[in-house]
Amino acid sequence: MSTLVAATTPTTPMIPVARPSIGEREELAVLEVLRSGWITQGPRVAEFERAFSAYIGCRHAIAVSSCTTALRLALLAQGIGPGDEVICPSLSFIATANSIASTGATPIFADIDPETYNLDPLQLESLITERTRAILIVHQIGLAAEMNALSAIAQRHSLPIIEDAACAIGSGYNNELIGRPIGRIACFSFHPRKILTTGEGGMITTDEDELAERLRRLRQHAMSVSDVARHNARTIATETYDEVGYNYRMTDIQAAIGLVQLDRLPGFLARRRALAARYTQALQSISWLECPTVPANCEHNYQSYMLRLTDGTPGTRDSIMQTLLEQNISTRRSIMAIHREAPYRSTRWEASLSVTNRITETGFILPLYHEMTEEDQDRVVDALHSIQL
């Protein structure tokens, strides 16, 4: 591969692939919590949960320490454990499979749709066995999976659906926000790479009252009476611990940040969608690139803007990323293929996941964040146009 690139100078600033937008409002919210005397899971967490469930339009939101712990609790609440199988995509962050493995169950990897990068319904049904206990669907990089078709398969086999919505805050499917579960449970991430961040943290959403109460207990050592309830009680309240639970709590410090971020979310989404539209308009003429495809019934939040090389393009994805890095433009590889990592490596998966393999080898993520300027975006676009393959 030969490239023609613009010269850079030591003063050319680096354009990061992502950057959280944290301002004075978040700082003041944290300061208020620090001065309140209650900094662990408490009144701000409860307020964040109420605001989040109202935004999504679901009955319950349960704040936890990460999306990984959210997924693990979701699986445990389904009774999933050793000897069980859970179907999921391999094209996802490794936490998707780790959450399954942490219960003692086995992840079974299904291939993906080459346009949306989400589970392909046509590849799903053949993987269902007598040991299958759930389907874990990922709404990848902020684009909703084809839930109607996937739900029909799950219902036919009486299997629960758990939605890994780590990247999907604000994304839409059939004019509904992701997170009002089509399955039983959806799980979100607030990692700094996500659109709404609390530093670390996650949220579980569900419409089932009994399930929500159990999840609230499990995140706090299965304690029968919460800290807040005991603190506010006017009579002595002694808790019990009726099953094995976990310390998966969110702090009030994180929740305070989350409340401000949730209020700013419409602006975050509008800006990302505008920048993504500029990328697509500017890059669709490059013959060796394929821009994101968005089905008509979906609304992408563009948590990431991922391109991929067209089939048959000479050269490698990594050399293009290196060329951009030499111009102080940061990128990231495509979504990983979990089945190629040591804990999950198997000839079965390598042979059966041809689309996953192709996407993970040819895709790469461009810089996109709320405070990205059009000037910075034009630098990225110009650099890509300068590459000759």
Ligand SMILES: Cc1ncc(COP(=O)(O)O)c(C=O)c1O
Given for the second form:
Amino acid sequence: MSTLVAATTPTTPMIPVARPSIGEREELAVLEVLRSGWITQGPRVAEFERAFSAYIGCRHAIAVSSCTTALRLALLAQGIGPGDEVICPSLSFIATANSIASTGATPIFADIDPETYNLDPLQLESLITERTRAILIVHQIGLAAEMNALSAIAQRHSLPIIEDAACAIGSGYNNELIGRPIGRIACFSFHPRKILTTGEGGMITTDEDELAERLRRLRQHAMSVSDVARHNARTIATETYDEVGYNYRMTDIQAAIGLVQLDRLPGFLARRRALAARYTQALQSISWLECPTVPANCEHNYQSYMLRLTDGTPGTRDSIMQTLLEQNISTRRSIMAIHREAPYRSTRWEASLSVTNRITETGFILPLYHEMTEEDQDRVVDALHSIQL
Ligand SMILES: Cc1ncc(COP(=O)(O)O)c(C=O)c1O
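Got the form predicted on its own; any chance of the form predicted in complex with this ligand too?
Below is the whole assembly, all chains and molecules, this chain first.
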């Protein structure tokens, strides 16, 4: 443990684990909306949806207030509710399971592949029962799940796939962008830790016209004629509310930021991929660290760059993170294991999710953001190498 010596001076600036890139273009776009007289869901949201669906290459994009509300709507639109089971990974942010629980259904946790951190198709199939109503797949920290195998299982059991693509904007699978309709619906997040941010926000993509129409209504109190349509109408239009709906709207202020961020996305992705390659190049010689594995048919967006401790580590995961923090380098623990949090804790999951347990205990996330300099990255690399000595 004596090898974990901090070498910080009080003047060393803190390297954050993530930082959004918001510039003058985003500021001006927001100003324009603020001055337009329409600040909630309106023309900018519609424009953002069109630009997003064109980028992904799908028929419909439906903007909402977050990925959590996107997932909830996606599940509700499948008719999922009390008494139903939805299979998902436990190694994910808790929103994945909360979105299922919020419909009254029960999340059933499947274990993951130790290399990709994504659902293990074999274990998943053994969890399907007569109560299973959907499979909620996560493309974890921006690496696509094994969709061919998962889709084959879903088809065999006539189950819809919903993709939690919160972290997966710009990620690829078999030369297609995530969000193209492999499953029925994919849900993205624009939280500031994500690659494209609108502060908070989410997007649902699908190719199904009727489903898209229903999702558009549900996100807005299930009103039959939208407020924009009524605003623009030249004859009086009266709306009806034919089912229970929600206020999951994105604002035009957020969409204006999103449009600029979408335009900058190729640059963000290229920068992150270059920085990730640089990390791997510099860290792969450290025997007690495992760098990310990327299958040949996947293109990672490096939403997060997660390392894993292997055997012979010079300290615990937390002591290594603490050593880095004392050098003003911020890290985060691995993706959480949802089944270890109070609402979902049970001996069933603790016993059946051995890979999830191992990864959540040994993984940690390094700083990575669009504007990270190579000098800052070298500081992180040097700090890790000095732990080795
Ligand atoms: C895998 C996953 N799903 C869902 C969410 C929820 O996204 P949001 O914060 O937009 O609701 C997150 C957010 O971190 C996530 O990582």
